[in-house]
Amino acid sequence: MLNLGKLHFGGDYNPEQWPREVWKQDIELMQRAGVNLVSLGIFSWAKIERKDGEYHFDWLDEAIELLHQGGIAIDMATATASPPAWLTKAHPDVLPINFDGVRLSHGGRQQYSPASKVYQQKAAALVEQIAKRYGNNPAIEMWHVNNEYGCHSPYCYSEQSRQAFIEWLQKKYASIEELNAAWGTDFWSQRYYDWDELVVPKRTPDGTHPNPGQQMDFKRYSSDAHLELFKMERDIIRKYDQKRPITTNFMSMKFTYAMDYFKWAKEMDFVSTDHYLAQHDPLNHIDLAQQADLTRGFADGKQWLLMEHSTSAVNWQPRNYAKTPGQEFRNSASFVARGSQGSMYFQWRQSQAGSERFHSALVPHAGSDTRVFREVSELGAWLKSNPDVANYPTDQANVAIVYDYEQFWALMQANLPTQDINYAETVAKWYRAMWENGTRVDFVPADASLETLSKYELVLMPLVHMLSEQEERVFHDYVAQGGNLVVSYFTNTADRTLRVKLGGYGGKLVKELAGVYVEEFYPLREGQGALSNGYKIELWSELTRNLSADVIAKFVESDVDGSPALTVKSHGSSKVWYQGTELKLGSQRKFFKSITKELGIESEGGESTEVVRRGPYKFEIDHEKNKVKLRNN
């Protein structure tokens, strides 16, 4: 558990990039800026272990002591995120192999396969040395395992990965026949008779793609394989430190999908995350709010911390726009309002060399006499002056959005009704419509319990393509107990093996709860499609018939004119709305506004202003006027 009564402020510190005379300057500047925590040693493996088994801690000891004397706490990293050159040269099978069968080279970062026994052994040995040396060091406030798992090489298609995948499958399936049934391997003569016949889903002949069920299981395996690495390191640290909390930084970003963070969060002492804006988007503060709310959903009542974001420009977007004056303060305030226990950055001092030398930092290339340093110092003072905020969680919303990484994985596959389905974009549109209406939302997983769903008056289900029978039953029970649903098109089309549910798309969720029978999908042609009530649509229409719902709008100017597109069905005091198309943003806002008004769900803020409550504190953030107000009610 993180320390209460304190909001953390600081970032990644890499003293190994600088001569020692700069280190004391760093401490003085940190004190001026109000920094109280730094992440240390994240990419230091090559500096610590210079040859196999030859460890050097003198420089790290000195840096830790300087920070401790300066009153700056340490988030101690395990340094395993980037194996050194001596390791990959001696053991090239540590390096991952990509989808096309090409072994990736040393020279970037995360150049390891999670299935590599050598990597596992060497990483474990390094963590043992670090944890043994610093496990009782009073300067350490928390532990930071690896870094951004799965960001750069989430999947490895090597022979050792194939063997690990088979072992994972043997734990999931009782027999090879059960696997064949789950994957539907009688299609295209893909049936397996022996476990060793199984392959990883690499590139197949042109115009074909690996088995959909196999692809899903490989993504599940890959997330689990990386999680096992985290647990390995965590458990080593625990031998030497039973008190300080341990985390690894997620990447809660719109198009980051490879790790199942709802599952990962259960293994964390607290959740931490990194978030970087798409700075070309003038409304990127809405994406920031979405990802902060999503991270709070991962945490599910645990504390969470923004471990990395940027003071200004990043270095990896096509055009790396700098943040505008005051923007960073608003960004950090929004994260804190939504539950972060502070505001941390990559990195403290902007690098002179290396791939990220043009990535912004708290101390930019131009030094401390800069707008960036003055603004982060102002933020540091503001966080320090409001420590009591850390004692309260963000207030729960009345509305929840179902979010599930497996839906993301399924809808990335080929051979869907249209290539234009985009899970991340649709979820973002639904969130943005609510944000602009001033309606706050939380995020819950698709396998949420009835107890969790029952906390919310309204649950939104955008593109929840797969549900097991048990998961589907929970949503039925939620409605039976007074809950309200909005169900989108292409929801509950398949079970968790991607096997299509027969007898009308959407299964019982759509036929019984929504009262709609979906016969066939009709992706919209260019210029096609509208609704009878004037709402604007895109991407999708479908041939439907009304079973027992009230029709709000029908398709017009399409191939399915007259088919119900928006419906609502009452179940006693509950209602289920069905949205059989992709509404354009303005229409999505109107649709949601009509629903929340009918249910009496209150809104605050909207348009350019967000209002978030955290215990007795009320955050008012005006992104147009560039103002942040924090009120203690």
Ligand code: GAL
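Only the largest set of C-alpha atoms that superpose within 1.5 Å between the two forms is called the rigid core. Shifts are known only where both forms have a C-alpha. Positions refer to the first chain, counted from 1. Computed from a predicted structure; not experimentally measured. What changes on going to the form predicted in complex with this ligand:
- Comparing the shared residues between these two forms on a common core, the stretches of 3 or more consecutive C-alphas each displaced by at least 2 Å are 1-6, 301-303, listed in sequence order.
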Contents of the next structure:
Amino acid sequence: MLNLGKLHFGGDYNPEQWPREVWKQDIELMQRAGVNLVSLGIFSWAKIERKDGEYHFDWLDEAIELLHQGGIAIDMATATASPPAWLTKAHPDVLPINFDGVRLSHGGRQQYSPASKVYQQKAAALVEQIAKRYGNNPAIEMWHVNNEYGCHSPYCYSEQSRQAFIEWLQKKYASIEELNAAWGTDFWSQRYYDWDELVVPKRTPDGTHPNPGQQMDFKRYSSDAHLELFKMERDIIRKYDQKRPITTNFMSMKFTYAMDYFKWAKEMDFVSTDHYLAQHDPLNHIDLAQQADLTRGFADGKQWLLMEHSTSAVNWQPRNYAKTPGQEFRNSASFVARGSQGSMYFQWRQSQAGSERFHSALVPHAGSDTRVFREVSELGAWLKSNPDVANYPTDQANVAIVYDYEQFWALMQANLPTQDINYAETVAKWYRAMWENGTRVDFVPADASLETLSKYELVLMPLVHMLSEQEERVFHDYVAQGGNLVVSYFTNTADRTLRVKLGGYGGKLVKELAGVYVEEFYPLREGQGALSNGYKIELWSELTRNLSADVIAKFVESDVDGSPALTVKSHGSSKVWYQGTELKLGSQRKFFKSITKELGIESEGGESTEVVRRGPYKFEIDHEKNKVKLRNN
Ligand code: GAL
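Output block for the form predicted in complex with this ligand, input the form predicted on its own:
What follows is the entire complex, opening with the chain shown before.
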């Protein structure tokens, strides 16, 4: 994974929306603001290829030249994110089909099925043209493939998708028998005798849902299908440019789940991501920190790049609150502290037309004599004056949270013990408890190697519902080698096919490592919610037997009063804590505080201040006082 060398500042640049006079002004303003990189051409397909095979690069050549003359580097896009109208008119099967069997229309963006052969061919032809033309162009610093894969139409249920899904399944399972076993198809007469009987998991009769294993595999297939598109474009670019790094912008956001970014990151030269705040939430800086830390996890601890965020309001929330003075500086500082090689935005100049005309930009409708432009220029100058920061990755934390998109997918399914399980919220709450305690955490995937886990004193496992035997073994080895774990309820309940592990929920991880035998789940009823030590709980209780753990607290306001709720078991110098419930935030903070204290894990900052280091650089960001300090120790 590359570290990109310098701190970047700029954003998506869409000159095709403006007349030539504005372009010149853009370059001057970019220079004034300190912009050193723009992402060019992301949505330019229709402007480049005006008819099938008829390419117009004159305008793009001119824009590239202007930027280059102005000393502004280019993150060159492949323009494949929004197929033109002539294409979908001539080949309607480029358009995706949704869960209800409805073909989605042209007119928005990302209106393509990843399984569409025509889309694949036309996108490949376009990338070939762009890469051939600009592969040696000195103005280009990096490549930006497509845009936010899976953002608007991650799943397509067309016949072409069914065929592609079957091919994917044939690679995964040696025989139809193996697939039947994995999906448990003797349930409800779902057995398949021939590959061609298989379907994509579309809507089924009311009150029923497609087979759980089938749903999981379809989500895996869909993430892989988009990843194949990325790889196709990447490989075409590589033919013409062997030097410059290639990325695509992820969406590390709380409720974004469709693409398995840990898997994707392995295919990229460096990780980049987009992040937008829930601006109504006064604590959104904690979500920002979480998503930045998660992105660093995808990047395996290395530097990454924040490719998009907003200078002020977005246009797609119910109420689009503007950022408060100083907020954007603080936000960017936090991203940089957590490993971003700069601060990039959507977009350079606020659109005059189109559905994003009320989305903020570096240059607002009101022009450059504005709060937003002044503040971003201040940030540009700050980044420029601290170039050495780029040379250091964010310091590794002592605590890691296990994060896994497949858990997200599994826990979104219906027919669980309670519909209130919410993977994203639980992970966010655990993160927030640590953040407010001033304890930094990293994120690791559920299939992390022993070597990765061993870097951490403490590993947290919130709702790691599925684990393969091999993955389970790694956690055992981690504890055997001196690691400490916190395991939540509903963890390791199933294997990766969603088949339940029998004989006490949680398999060996809970029975042997945590020393607890879980018999039955009892979602909490209204009004229930306390433990014997005074901790407040929500959502979940369970009937457990203590096999060999020390009981920290029992359920007292539940259907299972007296049952162990919080336990700890020692294995030599290692400890495994088990939470058979969902602690409320304040209680989770206390619980984590007691653990980190016991393990001697240091904390710094907390409450409303974050303290993060990149080598000799110490970032101190006070979100209440709206202050950013950067020191070089
Ligand atoms: C992103 C997208 C941008 C822009 C932005 C608005 O998801 O990549 O093109 O639409 O959202 O917030």
